[in-house]
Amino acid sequence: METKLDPWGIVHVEDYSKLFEEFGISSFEDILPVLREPHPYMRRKIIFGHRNYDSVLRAMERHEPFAVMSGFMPSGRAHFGHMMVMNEIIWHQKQGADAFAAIADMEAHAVRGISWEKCRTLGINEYILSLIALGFQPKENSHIYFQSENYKMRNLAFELGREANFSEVSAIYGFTGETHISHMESVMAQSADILHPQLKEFGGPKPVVIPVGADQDPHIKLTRDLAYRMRKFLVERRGDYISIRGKLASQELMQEAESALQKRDFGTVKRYEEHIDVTNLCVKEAIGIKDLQEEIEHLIITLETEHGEYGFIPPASIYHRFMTGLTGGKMSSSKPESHIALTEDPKEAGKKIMRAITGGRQSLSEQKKLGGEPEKCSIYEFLVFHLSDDDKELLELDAECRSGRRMCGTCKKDVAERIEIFLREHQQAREAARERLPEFGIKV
């Protein structure tokens, strides 16, 4: 069955790896080991696949400006599942990205109906207090905002909506005739808060990374056709030279261009109607022709931005395998008893834990015989995902399961004690965090 990956929907994917072949989103093993310190939900293969995320990678080694964005819409109460994004975002931030956090209460208004006051009190509440909790910090470059009071954003959603076309996102979305314009608004908010952080008020262009769940993937895919139809050349490889197509340059602009190049000791400058070829290329040994490419592109990028225009460059994302939720399924905030909130009173979670549905047998002698199946265990992945810092004792805990020499029972209680302990810390934290609001510029 073809699997449909819809942002507001019940997602539920069964086999990570078809999405590499349906979705053509990478698999994130390849570029694993390029990485000196992976995130733990890298190393333990949580995070499955990525768009285009050399380029944050590379960004990241060589020490240049590059960005993390990601939102939340307040529909709900906080929980694990959306702690995961929290904690991508300020590991991003802690290896020098630019972070931005959107609280998506337009969306929440236009899609879920749900008021701007109460948009306003679950984002802050639920979502900003436990992201400053877990470690988000107040850098120049770093900010936490509201959908409908950041104005540059929206101005840019205007700007975007010119490319996009009613068809096409329908296609893209399953809208219909009964469906609202806020909410086909939102879209263009969505893509918005992705591209912003490359507007010259937050430095210009950069690699920029979207932390999702694959459900996300229809928001990344348009951003990036959008970001695309948004520039005014195209740099690309034909076979051992580099083409600069104008798409939409003014013959102004494709003056400029081919100025520029020639300036730089590229190769062989040659002006054509609509594009710029650049021959016979000055390919050292310390650079090859893919760094040669990077630097035209950057040259064409400064260009763009010099002339007024956003020279976007198309958005990264890396996806997170969905935690299971405790009565199976996906954990979603619309079911209370499928997730553990991170506002949830401690002794109330550890009793959740203790009724949720694990990767166990029919019976005792039936798990004795055959083992269990922590793969299937929404108990063993709150370890996985969250409360165990050690990959061997992980190790241990798969072995022990699976040959049938830990029950059930002791994984529970294990697991009900490690999050009580976690939650009353997390919501100390939050007290602490919310002290802290006015450096975020949040006023409450």
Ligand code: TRP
Contents of the next structure:
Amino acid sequence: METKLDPWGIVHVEDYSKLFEEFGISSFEDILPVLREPHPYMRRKIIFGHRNYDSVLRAMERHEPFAVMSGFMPSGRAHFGHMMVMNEIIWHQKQGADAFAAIADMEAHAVRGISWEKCRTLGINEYILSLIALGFQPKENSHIYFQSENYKMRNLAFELGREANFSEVSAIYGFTGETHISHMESVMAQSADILHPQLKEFGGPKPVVIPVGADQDPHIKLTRDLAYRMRKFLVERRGDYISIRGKLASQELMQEAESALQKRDFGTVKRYEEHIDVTNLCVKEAIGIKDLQEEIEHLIITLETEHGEYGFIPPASIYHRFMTGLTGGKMSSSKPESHIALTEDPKEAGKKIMRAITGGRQSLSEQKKLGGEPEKCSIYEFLVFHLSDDDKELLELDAECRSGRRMCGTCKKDVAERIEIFLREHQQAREAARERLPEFGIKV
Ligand code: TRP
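For comparison with the form predicted on its own, produce the structure of the form predicted together with the ligand.
Now the complete complex, all chains and molecules, led by this one.
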């Protein structure tokens, strides 16, 4: 079956490994060993793929500026799936990132027809309170914002619209002659959400990571393309030399790039009509070609921004697996039985767990004989994703289940209890967060 990533439809992701080949998403396996204290989602392979996360890692290691950004469409209740994105934002903020969280009210209004007023209340009550309760910090360069109120982002969205045309965008999103213009605008708004942390008002070009579910990848790919199209130069490695292509640079800008390069000892600089080559690279023991390329890229980006250009770095992304719904299939905001909302009554949540689909067998005797199948169990998934900090405990539970020693009833009761405790605490923290909304610039 064909893998289809569709941010607004039902998602069929049969096999995540296909995403690597078909869409050019890289496996997170190579990143994992480099991280000193990976998030449990990373350790447990829930975050399985990325684009360009190396750029973020490098900044993190060197204590250089970087940012994390993601968004939430206020169209229903926030559930444990959304909480993953929230936790990923907060984790990166703790690692030193400037953090941006968008409440995508323009998208909800344009695509789902939700009124502005409803967007506002859902945005605050479902998403913002939980984000703060989970640990989002008020910091100088961190922002929780409604799209409709962020005019720096909206102006950028308009500007990006000059680089994207109808055929291209319709091919990605399946737009037709009937598609509303506002729907198309909301696509540009999402790209602008992703790129605006790199505006000079927010400290200029920097690596930015977007944690999302794999269904949002079309947005990421488009945005990376748009970022590239806004650039005046392209810095490329060509074997043992580096070439700086003046994609859209004026002769004057080319000349300035040439002299800026000559002032440094990267190698021999030679300017041609539409590109500049740096050959005989000054590679030393501690400085490889990769480092030189990075330094040249940095110099070129600075040159671009000094000339009032954007100098965008293509945004990075990380992708997490979806949680299975409690009723099987995908966890969905529009199917209350399939998910547990973060504002769910704790007792009711426990009941949903007791009714959920597990990896158990048809009968008790069969289960004792064959053992359960935790990989097919929405309850076990809750433990892996959210309700156990302890990897050893999980391994033991897995083994007990497979060997037929642990029955679904026991497991469900245990998880129901944990979820009730979690929700009670989270909901208390949300009430405390309500008092703190002004610290985040949110008017109530
Ligand atoms: N489109 C996303 C959704 O459907 C929400 C969103 C808006 C977003 N802006 C974003 C996600 C920027 C990631 C980055 O939920």
